[in-house]
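The chain below stands alone and is given in structure tokens; this is the form predicted alone.
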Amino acid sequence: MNTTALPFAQVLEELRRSSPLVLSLTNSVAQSITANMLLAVGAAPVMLRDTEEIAQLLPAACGGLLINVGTLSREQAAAQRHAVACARAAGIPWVLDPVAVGFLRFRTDFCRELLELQPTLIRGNASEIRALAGESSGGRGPESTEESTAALQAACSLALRSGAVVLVTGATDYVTDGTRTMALGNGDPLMTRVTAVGCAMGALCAACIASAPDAFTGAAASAAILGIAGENAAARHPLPGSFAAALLDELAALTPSTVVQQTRILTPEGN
């Protein structure tokens, strides 16, 4: 038994018991898969744009907030800024997903502004994390041009500077709070062949953090849960179209015991 993964199984159990409501202010491409992924794993999705409704809902009912800048506009930025303020006032954990940050100035400046508002978790690929940390100019749009290992030092620095837990996703997922680091090796390359799986992961992170004793455990649990579901789906459906549906099925079918059995925790170098 992989006893190190027991806390991740407990996160899944608590998530399904409490079914946290996650407000996802995400991009237009990711809305459908984000909602479906949350429903499949046992959480509850909600997506709003109106600032008054956001202010009413967040403190009253939400367990977590996702801020995703994939298709950012100035109007959306205002709503996201307002949502973060409401979440902070209510003590609700929030996740920043800095999609394609670095190359595009507006979203880069906006994400750096949000860093000052103390996100609970920052989730991104290697290029995004390095760009947000000021070490590079970003990748090719939302696609990383670097392996996750290349961003590990930047992730640690970003975590220490921002106070957030940082999750770098890739072939190996890294979770760090700047002083401790965990590497997880679950997943399948098909997860990069279906649009917005990474963006939807940000919402899963918010649900897991809402169900975990701390953000580090919640972030690591989300990487294990989605990675295991992805590799199990790919084993049955090796082409992108059927894989997309199978991924949701595997999330719904995932059991705590499977999480314990299949989680692969690696050395911080990914070996």
Second form
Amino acid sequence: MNTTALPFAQVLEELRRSSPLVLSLTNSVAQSITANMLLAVGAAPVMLRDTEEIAQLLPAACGGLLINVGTLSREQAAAQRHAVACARAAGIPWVLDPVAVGFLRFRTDFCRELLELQPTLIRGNASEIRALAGESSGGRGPESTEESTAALQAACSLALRSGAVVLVTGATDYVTDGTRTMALGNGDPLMTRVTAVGCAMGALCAACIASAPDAFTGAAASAAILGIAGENAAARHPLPGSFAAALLDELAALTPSTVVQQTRILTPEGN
Amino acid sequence: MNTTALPFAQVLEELRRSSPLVLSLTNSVAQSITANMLLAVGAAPVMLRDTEEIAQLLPAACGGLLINVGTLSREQAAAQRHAVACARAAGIPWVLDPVAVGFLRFRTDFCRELLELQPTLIRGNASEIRALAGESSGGRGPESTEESTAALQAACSLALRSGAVVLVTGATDYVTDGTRTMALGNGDPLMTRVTAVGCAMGALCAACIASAPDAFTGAAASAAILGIAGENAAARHPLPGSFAAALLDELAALTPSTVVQQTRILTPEGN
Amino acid sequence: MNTTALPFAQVLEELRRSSPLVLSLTNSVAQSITANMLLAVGAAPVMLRDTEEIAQLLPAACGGLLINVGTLSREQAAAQRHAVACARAAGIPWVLDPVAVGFLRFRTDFCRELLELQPTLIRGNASEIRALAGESSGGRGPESTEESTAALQAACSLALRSGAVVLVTGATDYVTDGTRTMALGNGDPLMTRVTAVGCAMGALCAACIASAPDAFTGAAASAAILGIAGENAAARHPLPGSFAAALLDELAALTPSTVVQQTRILTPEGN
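Could you please show the structure of the form predicted in complex with another copy of the chain, as a counterpart to the form predicted alone just displayed?
Following is the full complex, with the preceding chain placed first.
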């Protein structure tokens, strides 16, 4: 039995007990799968567009906030800036998903601005994390063109500089706060053949952090939970359309004991 | 045989014969499932954003209009206000879905303004209906935290005051025009584990009202039709991802005779 | 063996080898299925909203551009106008999907303006193509009310006038450049029971043109590829919810040899 994964099972239990409300200010492609992934795992989704409503709901009812810049507009950037300020004032954890930063200047400048506001977690693929850390100009778009291992050093320096936990997703997922790092090996390549699974993971991270003792544990738990659900879905459904439905089924059916049994931690915590 | 449900079977037949075009001005999360639910049952969806196009299409071609405030913006509120005026001028039935009203002031003020414009139907969960009737400040977001029975009195007073038929959805669905009330017992809890099924139901209500002798019958028919499809889908698919696809399958496969057989009316009409 | 379909199999092979990035500026209902269809077949989707980001990404990384006016706003029209200028300057093929043109003035005027900018391909149903060619005022909305055969003459004159290849989709699909015409007979009526399959096809066309020796071959290949996937999905899943998932599965599983075997060309090329 994988005792290191026990805290992840506890995150899943707590998530289902408390059903945290996650406000997702995300791109227009990801909204439906983001809401469905949160509902499937046992959390509660909410999406708003109006700045006043965001300012009203966040401190009153939300356990977490996701900021995703996938289809950023000037208007959405203003709402996101405002939401981050509200979350910080209320002590609510917030996740930054810097989709496709690097080459695209508008979103890169905006994400660098948000970096100064101490995100609780930054979740990205290797090229996004490297670009945000200032190491490269990023890939050709939302899909990573680099292995996640290549971004580990960038992730550590980004974590130390920003104060955020950083989650680099890929064939191997890395979680780091700059001093300790964990590598997890769950998941399946099919997860990249369904649009916005990674974007929806940002919201799952927010729900897990709201249900965890700390952001590091919450981020690692979300990588384990989604990765295991993805593996189990791919084992039954090797094609992307039916896989997408099965991924939600597996998230809903996932038990804490399965999390303990299936989590693959590739490096001991604290290495 | 449930002869009280015969009119609902006739609504389904007429809906498939006439395939009413329903204009849905709805939230950004619900658009895809709303269009797919209308197509599955046999109606026709259309979504527009431009005010001039709305004003042109509504009187010329639409059988119904849905106004859903789930991700309301100032700009969308203006388009919705305009659409309601067009629908009223043309005598087209329109449905108000006051998502998450109560606590959130912007949408609550806007829905109260729309209330004065005599919606044909108001569809909401218990906390939304109570909030709109002025009885409470609503739940913590789009999910109802109250049983639908608790909202029955609020629904009646809201119906009498606004002139609308009111449909309160929950474990039991209530339809009331303020003088007569019907309770229906179809449905499955899985319908709340798929995002925007309730929002899509607002569009189904518009299609059913366009195919019914009156709004009361149309609203009750939509509760029966969606509830039966939900039960039959859940019997085969107990997890939310595959359930979502099965719900559309069951709506497409639903026959008028199944509607008659499976409709569960819990209180005699006119109690 | 259908040797005329060999070039379509080659398009599929090249698409999977090069995985062209397609920028889709499309309606809000179609975004998710558009991205998933591109991912399933082996291409790469990207969606942006900001004009500066569009201008930056298109020439640097995109193999094709889709312009779809399904939920056109004044703001989106400006972004689309700008994107078309960028694509033309960079020599990138672009597809125009004139959803529901004819009766609706705003989009009809806008699409006529875009016609002057030499789209690589125009994809529409019969009523849209006839309306764009000036022959009729179109159907009642996005669904065609006419057979695609009725639009063949309009398609030819539209192609000659605009310089675009024209693809008329329906029970029979027609591809024409004004001098040569091909009719293809693949597909299934269930494809019209899932929202935005036609809209997503516009993006598939862009991906196929980016992978083809010429726009005519790319357009015909996309009609064959999607039609065959639709037939195979419908054979296993006759209801729309499970059909939608199966359509993506079949696109992912489709092999070049199946394309050669199943393509139904109804008229010899060059008739």
